[in-house]
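This document opens with one chain alone, in structure tokens, the form predicted on its own.
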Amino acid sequence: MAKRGFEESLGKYIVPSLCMGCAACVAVCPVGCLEYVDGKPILSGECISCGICSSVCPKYGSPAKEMEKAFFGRERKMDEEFGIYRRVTIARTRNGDIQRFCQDGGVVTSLLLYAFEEGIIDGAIVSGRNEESPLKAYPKLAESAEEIIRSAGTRYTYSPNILLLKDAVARGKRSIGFVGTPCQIQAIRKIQAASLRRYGGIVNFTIGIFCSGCFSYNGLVNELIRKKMGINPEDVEKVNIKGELIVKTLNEGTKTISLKEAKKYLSGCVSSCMDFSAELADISAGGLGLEGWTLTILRSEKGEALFDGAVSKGLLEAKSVSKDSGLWKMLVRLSRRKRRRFMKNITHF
């Protein structure tokens, strides 16, 4: 099959119902003819029709079963409704510095810190805080323990973390941890499957964040928090979702608003992805309504070894989750819900 250029392949599908804005195509384009503008790739130079952009797109080709075989050695079983796993646990950090910054249990930050201090990685791609635009997430290459800790917490606007693969290569990183949303984890796996070792080869492990959808920055910050809730975004200390959207301020305590109202400001990518729990990650993590704990799915042998290493060092406290627990049932329910929503909006290439 002849290789097609961007305009003949992905360029036709840069619409809200299809493109998730992961930026994988922009990150790996060998001639730099793509730019990331307003959450989408655009053609800004001469395309050489190499076909690499379509080979790394999470929405283009490579069925989930093929990816599961490639990275886990098998397809999921019928009862693995949230993807292949080895163990499911709840865990929380024992590190006081992480506790001050983390969203829930601090598991993701603890794992990155453990991997960095043990020399398993020499950096981590995460989402960070934007000092100029309150509550706006942006990609960050954390290169120290302090940067890893200060990047803890959840930002509910989209952060195209994959864009920093080029920075990681340029800075000479040899082994990084990658944290991202389900669509970004899918893209990383596509990059690795395409044998683009320049980028995929430096990713030592992936940690996926549970995702029901992200908010547009203007919708969340200006329309919802500033106008409807009457809160100055610069005064917000933390945003969380626990059955409702919770905004904790520096001086005025906590204010809440219903999820029904908040969901009006979700971005278009919510309809283009069917993966709730980052099913292709080495480890998946999310709060799932827990207070002070993180629900953690250990999917790969590498992910399980990383987690057990952090526990053995006393950095994490962990408890097992049983299949008949409410948490397990909620995980299954949310996974089904996202798949159903996707199927209602599905459009095939």
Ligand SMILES: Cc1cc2nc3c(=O)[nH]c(=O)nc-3n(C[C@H](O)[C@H](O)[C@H](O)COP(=O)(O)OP(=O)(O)OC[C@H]3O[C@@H](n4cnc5c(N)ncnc54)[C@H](O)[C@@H]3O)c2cc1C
Contents of the next structure:
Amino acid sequence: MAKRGFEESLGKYIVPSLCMGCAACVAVCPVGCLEYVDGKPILSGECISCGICSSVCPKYGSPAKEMEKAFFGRERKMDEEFGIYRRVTIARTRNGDIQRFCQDGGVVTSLLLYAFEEGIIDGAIVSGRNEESPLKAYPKLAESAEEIIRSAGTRYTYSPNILLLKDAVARGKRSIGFVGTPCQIQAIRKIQAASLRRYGGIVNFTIGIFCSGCFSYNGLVNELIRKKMGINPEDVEKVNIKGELIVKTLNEGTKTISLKEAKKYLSGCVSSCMDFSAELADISAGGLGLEGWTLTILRSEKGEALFDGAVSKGLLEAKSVSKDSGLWKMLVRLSRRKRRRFMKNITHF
Ligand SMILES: Cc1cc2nc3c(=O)[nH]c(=O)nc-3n(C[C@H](O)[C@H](O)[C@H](O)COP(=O)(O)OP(=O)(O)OC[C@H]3O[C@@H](n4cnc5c(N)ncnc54)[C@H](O)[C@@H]3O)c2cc1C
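Switch from the form predicted on its own to the form predicted in complex with the named molecule and give that structure.
In what comes next, the whole complex appears, and the chain from above leads the way.
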């Protein structure tokens, strides 16, 4: 197939409609002619039509079946509605420092910490915590145990973590853990499938976090928290979603707002993605209404070994989840809902 430049492929067909803002094209462009502006790629230099940007775009010809075969050695079975898995568990951390910062059960951070301390990885690409604007998500290359722990917790705005692949390479990282939303995990897999070893080769494992959608920063902070809920954003201690949007404040206790109301402030990427549970990750993690536990899907052999290692080290405690449990059904329901929303959206183009 003829190689197309950015404008003839992504610029024309994907960016105006289906782009999720994962930033993979920007991260791997060999001549740096793309910039990430307001959550989307734009052409800002001279494109050499190498076709690399479209080869890593999760929305540009990515047959799910081929990706599954490439990364799990098989296609999903009919009843694997939330993607291929080996085991489904709920787990929580036993590490007190992680408990202080984490969003749910602290599984994501515990796995990264375990991998770092065991020498499996020499860094992790996550989303950092910024003390000045704690609700703002921004990509972070964590290079120490302390930085991994301080990055725990969820920021419900978009964090283009993939942009840091270049930095990780530049800083000489050889093996990193990558945390990201489902769209970013799809993009990492495409980078690996495209044999871009420089970037894909340093990602040792991926942890995907469940996602029903990200808020725009202005929507979440100014429109929703400040105006609708009457909370000074500086007083926010933690935001969580458990059937409703819950804002824990430093001085005024906890305030909530219905998801129906909150969803008005979601950013556009939500209608371009049909993956709720990061179906191509080694491990997927979500809160799913649980208090203090993380629903954890172990998908690949590598993911399962990592999780079992952290459990045997005493860093995590875990319980299995059965197919007839309410949690399992919820996972199936939310996966179907996100797919349905996507299908409805594309029929409107
Ligand atoms: C935008 C968004 C929407 C979500 N929607 C749902 C949902 O609908 N249902 C559900 O069950 N779970 C959802 N989650 C996942 C949930 O909030 C937790 O991340 C998950 O349960 C893991 O919890 P934990 O305590 O194990 O993670 P922790 O140990 O607290 O670690 C969380 C990790 O996520 C990283 N991170 C934080 N914010 C972002 C971000 N914006 N983008 C990428 N990485 C980030 C952190 O750096 C950290 O490495 C969502 C997460 C995000 C970021």
